[in-house]
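The chain below stands alone, shown as structure tokens; this is the form predicted on its own.
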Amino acid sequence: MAEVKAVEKEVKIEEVLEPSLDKELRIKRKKVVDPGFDETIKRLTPEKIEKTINAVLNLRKTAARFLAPLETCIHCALCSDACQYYISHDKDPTYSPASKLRLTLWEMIRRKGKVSPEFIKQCARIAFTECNICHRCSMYCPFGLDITYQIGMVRRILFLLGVVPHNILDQDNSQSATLTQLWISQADWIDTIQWLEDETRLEYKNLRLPIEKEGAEVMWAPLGTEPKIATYHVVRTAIIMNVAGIDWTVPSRDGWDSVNMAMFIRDFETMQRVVLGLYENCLRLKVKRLVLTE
């Protein structure tokens, strides 16, 4: 009986996402416009690249969080049932979380950072439009891999290289310069609430939009969105908290916005800026609890 050998294929990492080379997801992909992605490449240069790569691998510190899960991953697949994308794509391989992985994060260890502009912009488009990093993946991983974390990581990278989606990063410099999403100044506001309240009162007439009331039992934070673009949401929860007896207030400073756009692209600094500054004014109002919007 003749031997029967299974000969695997390799598929190198250059066959899926160098331009040249990508011909097989070429067809199965939609391509991503965003200037965002478009234009920032061509400001990218390989040195850039490479440095900004290794100075956030820094695997000589951090090798357990990326080296670790690279070589413990056995390719088992249960994450692949736990993503969405995969799902929802008629379980194409690529789009399990595990592939994914592999064609970003660990291809940039592999490469030791060395890889092109055009890389870099297939790994925003697989990390900002075919996964939502969330968690699901490394709850179901049998070994605890930390599959988002690691992802987070591709999207930190490609942050300080400036590769992000337009509008997440126009919310992000608006966190960055307002701490709020939507540039609302302090004083639109302040405006916002009073204005809200008075209309209100013309149906309840008890009803109060508290600012600034120390002591209040609950600090209430809203989306940046509702006192800009939703304000029924704003005058629903105040409804609710009046019928509800609930001692309550908002805060005047800014620090009020519960949205932390910055969290979605790691941009860590402004991230940790929006955190704080809901946390102060919740120790300087004296709150015992801090409510945000769902």
Contents of the next structure:
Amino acid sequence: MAEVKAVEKEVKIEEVLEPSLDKELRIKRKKVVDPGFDETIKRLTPEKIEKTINAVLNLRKTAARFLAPLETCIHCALCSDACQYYISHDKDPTYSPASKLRLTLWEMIRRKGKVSPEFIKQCARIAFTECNICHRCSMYCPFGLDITYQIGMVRRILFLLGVVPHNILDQDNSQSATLTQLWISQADWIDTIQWLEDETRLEYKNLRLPIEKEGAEVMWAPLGTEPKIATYHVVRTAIIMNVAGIDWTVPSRDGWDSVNMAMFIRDFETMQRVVLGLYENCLRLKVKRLVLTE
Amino acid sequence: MTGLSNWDWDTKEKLLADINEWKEKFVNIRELIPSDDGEKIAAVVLTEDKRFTTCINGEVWEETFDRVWSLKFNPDNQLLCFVYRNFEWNFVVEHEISEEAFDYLWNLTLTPDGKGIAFNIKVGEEYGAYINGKRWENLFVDARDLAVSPDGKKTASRVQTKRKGAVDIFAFWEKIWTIAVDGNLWDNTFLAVWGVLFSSDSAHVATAVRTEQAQYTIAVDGKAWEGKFGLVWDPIFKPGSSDVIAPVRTPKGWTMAMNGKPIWGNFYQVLHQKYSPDGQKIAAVVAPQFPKWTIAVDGTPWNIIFNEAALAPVFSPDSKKVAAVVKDNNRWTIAVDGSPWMEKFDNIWDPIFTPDSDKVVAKAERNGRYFLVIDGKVGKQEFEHLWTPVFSPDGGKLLIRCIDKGKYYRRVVAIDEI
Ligand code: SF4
Ligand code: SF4
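Structure of the form predicted together with its partner chain, given the form predicted on its own:
Now the full complex is given, and it begins with the chain already shown.
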């Protein structure tokens, strides 16, 4: 743990993360206002935070997995040039990938999970608004340290504590309850596909948006936003499929929405349910390929 | 109800519809749906005036609609469907349009005896279900999926109990999802619920539930198991009992749990459990290696693994054998008790055992043509299209419903002639 001590001397994390000291210290940030941060931290207790962090890091059993990067990182900053946040903030070192870990996960480890709700809020700001999990930094590190995985684990801790940007969390909640991104009822999904066919079939001769066609070649899984907001996307997809002569279908059952918000916030359970839902429909409808909107 | 034994098992071939003629007659024909006994074939068709109706064995219904969907024959060979015109939906049983109208209808389901029908309904901005001429008295902010009890009298859906504001994460944490049985809510609510089903005596309902951010379990009649898990998949009831089993993820891996307690060893994944008809054995899809698949029976995996998929296992009627669709190196086939057929296919449908449990038949596809496969041997005849075959009660014959050169046939073939 020699490295940890060295790091400790270099920056006093309490001061860095104390918002009232923002002005004097190196970390300058605009205030992030989000009920998913500001309100949710009011529900946290130090005990809950400690228990959650220690359960995820499971330091007794999997310490090496989290400690090795912490002890191996030599702060060479090679990963910094990979990071768009670092570059687009005039190479401010507090945006460097290693710094993001230094200010979040490594500090949680150092304090054995004993951190304040305010600290958690700062972690949320960093993990959700200063990193988009693009994975570039992990490619640049000469030691192959997977920084992104570790920032992902910060997100996992934040998800378990319920401290997540509220827009994303609401979409994750929707996927958990409905397997759709935007609380789309089963009736509205099928109805939308049908009325889009009504609207389009007179203009494009016999255009079909086939629902539940067993044995079709392709099952198309749109993003929830398409039937909800961007219905013209659905029509365009239908036109492309028809013109290209592709035998396609959409399922009527839940498991048609290919958005996986759960993945971004490391709600691994809902993430699996979303993917399983898509596969279940493909296997049930006996299609050979799954086509997703991207 | 017209039982299997009353079907015509003697006439070798009936030509019931010339679909090529339909194609000339209609602007468009949707998916063809045959009756169980094969005597009828129907489709939603688009007529010259660009409206929809149904066509059964070539006879067109004179009523037309803006939309028609969810065609299904009941065992009395009556055609059921949902129809939409004048901005409202009705259900139809053999050309008789319901008086009651709805804002949307979906999940059309027959009761197990085939006599009753049930479906989900949307009325205004509320959702619920309808069975045997009665709609739920209580409707909800959302209702998803429909389970019909084995006695054909009850329905259950997973429902949202309270309206929540847009992007309101705190309302979600109040736990606003549960099961409604005949429109009556369970006492407990959860973060999320899914996979609803009835026990064989129709007295109990089970579902998978999310209880915390990352805590899941099974709830039966509203009561959650004491044991909590990292994740669970859909539960099933043991036949003739209120015991429930479900795949669960424990810190050691995925296993099968009964009434909250693990009963199998650990795997990378466990899915799609089934009870044998006698209720004595459990089979499920398992991943003994990552990410490879096979079937386990009572926790013991087959000796062979498949690198792409194993689908839900199927028990023989005598409960002694297990068969499943499997996929290895991008080719599908069927494995019976751990022995895959030599022939591989582009697609294969669920295995069907003969009533004496001796043989296995499946519908398969290769190069866009369909055929029957019996105990791994490919049938002589190819079809443009083929529906799932049905065994005669004595198991000596198969009912084949197929399209051959654009014509729909009902054929009865002796097993040894396939
Ligand atoms: S994963 Fe995050 S820290 Fe790493 S380069 Fe991408 S945005 Fe930057
Ligand atoms: S490139 Fe690797 S060793 Fe260098 S600062 Fe980044 S994480 Fe640390």
